[in-house]
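Quick heads-up: it's one chain on its own, the form predicted alone, in structure tokens.
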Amino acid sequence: MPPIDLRSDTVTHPTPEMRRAMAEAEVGDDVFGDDPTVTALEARAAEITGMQAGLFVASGTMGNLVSLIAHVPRGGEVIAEAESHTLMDEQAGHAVIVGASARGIPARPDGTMDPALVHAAFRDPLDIHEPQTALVVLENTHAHSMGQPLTPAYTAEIAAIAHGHGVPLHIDGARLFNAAIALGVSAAQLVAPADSATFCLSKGLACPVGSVVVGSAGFVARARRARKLVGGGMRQVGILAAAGLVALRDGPAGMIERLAEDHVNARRLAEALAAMPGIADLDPARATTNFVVFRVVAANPGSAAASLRPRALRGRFLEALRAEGVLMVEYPHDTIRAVTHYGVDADDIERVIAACRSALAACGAASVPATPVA
């Protein structure tokens, strides 16, 4: 049987309808503004998020980068969660390319930053020793807190702080629609307090490539220049944008509503794993979107596995899991991440649960019974 790949929701394959739309897409030179399919996608992205304009980019990282270039003057400072993707996983583009420093605020268990700490992080604009704060960034869903969705009320609170200091708010909404589905609100409600946002098409929405940046017309014009600067000006890219138009349709014809299935599958996996000896730091109630994050530990303190360092035991578990035909990935703080997505159904999750049970026994973490623990 083919492996079940839970390393990320970036491993999704496009739907048959996406493939047909891509093959038949009307195209033009997008650098000249002549690609009608890209134009339609950008308009749809703006509509669904309640923003004035959109910009199709190659990736979420590019989307965040061009947003920072558009917002932040050279030498400015960005406030963001300390382990956010923008600060930790984009090769310090904020420093290398934008020329900005960063001030990281630790996340609370729900993925939020303490508003008081955000307020205190703003620099004194009159002190010539300090950089000037230029932007606040939120990540929704917040990956390192196990994909917790940030509410419109919290976003509005942080936006009020940012705007009160005269700086904009940007949302890294790589999984924005997962947050919307989990909270039962629209994407437009989630980004309404912000000045700009990005969202990925190539994660849970199952498109092969791309993200979209949205914001005011003036901001998007600056971001479009920044996209060209970093080599993101693409030509007949309507072939890729066509898949995004399919994904962003309303109702069952699109890919947004079905994200709820991924959330159900993640909760089922989390509940089963949390009941297994050898699995630690996993509260199933926190599986509110499509992330499951956990640690593997030695259930028996006297076992050989108990003498292994956490990373070594994690490595043995992942290797044993791979032998069972299931892929997961290492995550920070000696944890493991599994991400549910299009192409993984409820039956697959049952296979994953059985494989995890076997892998725990194989790596010595626990001798797990063959039937689920009640």
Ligand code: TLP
The other form holds:
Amino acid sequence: MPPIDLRSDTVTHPTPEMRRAMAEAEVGDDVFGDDPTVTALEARAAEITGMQAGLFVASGTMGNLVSLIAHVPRGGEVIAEAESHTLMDEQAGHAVIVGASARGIPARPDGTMDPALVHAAFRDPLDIHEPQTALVVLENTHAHSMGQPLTPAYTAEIAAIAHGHGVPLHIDGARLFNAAIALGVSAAQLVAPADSATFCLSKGLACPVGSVVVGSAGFVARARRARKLVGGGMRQVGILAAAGLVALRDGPAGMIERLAEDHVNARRLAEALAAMPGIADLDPARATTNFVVFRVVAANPGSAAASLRPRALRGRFLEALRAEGVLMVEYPHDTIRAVTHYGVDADDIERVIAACRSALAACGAASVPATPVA
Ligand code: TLP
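And the form predicted in complex with the named molecule, for comparison with the form predicted alone?
Now the complete complex, all chains and molecules, led by this one.
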């Protein structure tokens, strides 16, 4: 039996419908603007997000990078959440390629940054010593807070601060549609206050490759130039865009509505895990999208597991879990992440729960104290 892979929603395979659409896609050279399937995907992405234009890119990382290039001059500064993917997990592309510095603001438990801190992070444009703030970035859903969705009201508040300083707002919406489903709002409402956004097709929406950048026509024209600069101009790429067009269909024919199922599965997993001895720092009420993040600790302070470093215990748990046919992944601060997604159903989640119980016992985290011999 193949493992139940909860390391990420990036492991999803395309649906049979996507494979059919890919095989039959009408294509052309997209650098010449000749690929009708890419053009249709970009138009659909713009429509569904309420933006003027879209740009198909190879990945979420490329989407954020070309957005930064399009918004930020060399020597500019980006304000973003301190542990955001843009600052932490994209090889510092903002510094290496864009030539920008960054100001990281800590996240609160709900994934938001304190607006007062965002406001205070802006540089003084009249001070010759300082770089000039050029962009604010939000991440929705916010990954490191266990995938919390950011509301349109919060986004509008941050946009107002950015715009008040004459600076644009970009949203890293790698999981934008998870946020929309969780909050019961449209993707367009989530990005309306922003100047640009990236969303990923290759995560919960189950496409094999790709993300889309959306924004004004002028911004997308600059991002298109930036995409060519970083080697992202692709040719008969309608083959990949075709899957995106399937994913973005309305209703049950597409892949957006079904994200609700992933959220239910994440909540069920979180509730079951939170009740197990050996699982810590998990409030199941916070499982509102498709992430479950937790720590493994020794339930019995007198056990051998209690003498292990948190990382070592985590390693043993993940190994034991793998032996049970379930994959999860290390996450920052000694935590573990499980991500629910297309291809993992409610029955699989019950298997995962049983596997976690066994793995906690196998790694010693849930061991009971030795019964004293009378
Ligand atoms: N995230 C991946 C890993 O890189 C950690 C994952 O498994 O979650 N923004 C956010 C919020 C992301 O989580 C990711 C990918 C990206 C951007 C980058 O997308 P890709 O992997 O398509 O470059």
